[in-house]
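Next up: just one chain, as structure tokens, the form predicted on its own.
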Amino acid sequence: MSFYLAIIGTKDNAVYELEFGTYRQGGDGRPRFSADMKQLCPFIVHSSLDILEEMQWNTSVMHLKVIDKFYNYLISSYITAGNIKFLLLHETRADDVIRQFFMDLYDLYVKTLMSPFYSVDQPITSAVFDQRVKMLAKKYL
């Protein structure tokens, strides 16, 4: 099973994007798309944002759960207090499991937004930042 996470910016644009696969019965955390589905993913994903947008007025709630199918793939969100979407593509339904995996990851997110040396909807390209959400990822998909 294969995911493609993207944290994206106020401005729609994508601070943080990744791939990677289960580690789940016997998995190796490698991302297993086809060749056309990974160039696909990050208009999938951007795609949903129209979506999102439209439910994230009509709700208080963070996790939006499922917004969006594409094919046999699904999108779950998770909108921050400052307006940054948390979106992960992937292929089975979990709900509880990646709340909680976003819950962690906001509160990453939340730690590297209080570095003085990074602001808002700038690309984190940290590599503590990286390792952290794979470990993450390793935890709970």
Given for the second form:
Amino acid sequence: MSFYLAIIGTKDNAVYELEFGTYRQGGDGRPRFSADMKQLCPFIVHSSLDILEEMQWNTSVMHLKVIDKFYNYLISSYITAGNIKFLLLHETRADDVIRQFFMDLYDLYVKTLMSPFYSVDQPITSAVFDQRVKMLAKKYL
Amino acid sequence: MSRTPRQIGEEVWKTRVEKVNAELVTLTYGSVVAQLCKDFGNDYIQVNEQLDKMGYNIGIRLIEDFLARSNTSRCRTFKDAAEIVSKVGFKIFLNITPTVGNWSQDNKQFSLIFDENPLADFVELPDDGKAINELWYSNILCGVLRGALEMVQTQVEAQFVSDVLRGHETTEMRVTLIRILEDEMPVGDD
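Output block for the form predicted in complex with its partner chain, input the form predicted on its own:
Okay, now the whole complex, with that chain kicking things off.
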């Protein structure tokens, strides 16, 4: 089971992206997208942005759950108070677990924002952030 | 009766200090450093110097506040001064007590080892390869020490030698006594 996570900024720019696989049931954490899928992931995720932007005004919660489907892949999303979008491409439904993952990711994101040298919409290149996201993925997914 | 510097510091912190939100201080200092970096085009050596100058200006004023609040008597030795600085000075203004250590043979140099630094909470230095080797993020503290001690007739040099933000194990500031200043006649006064 593979996942593709993208963090999109306020100007629809990519801030962070990560591919990973599941650690459950003996999974080793490596993504197993086919070559075609690998290329398509960013496109699929970005195409669901329109739906997200429409839905965000109809709901008052941050976790928007599954907003789009592509063949057998689902896209879940979470929108932060600062209009930053977290999008996760995944194969099986797991709303609760994904919600907790997103909430912890939000926590990490806020800590990144606290650094005076990081401004909103800047790509996140820190290795520490990368490592921590991978640990979160291991914990929840 | 408050005797040890540690007790004096605790007592003053509890009673005579108005508190302010720590995150406000952290974020304000952060934006000062970030803005300096932008203004000087990431010339981190210059930024260090500016932070030191700013600290100096703070220090020469801060010493009055410190003496008014803490009511400590004159330090007899440089060692006493180091203890007062770390247990009372830093306690009153930042609520931290850096450890005094690494005294040199002639007792003219010591280190302040910070196990927490509220100015640098959540900070990550920029990834451009230069900052991590050149920028001393909390350099304002060196200036503050230099300024404050100069006003009490003690000329020192203060510099950071390691910083956790740069990947080192500890944050350590080295303070060196240059000389005790005697009152001097202003030039051309006779």
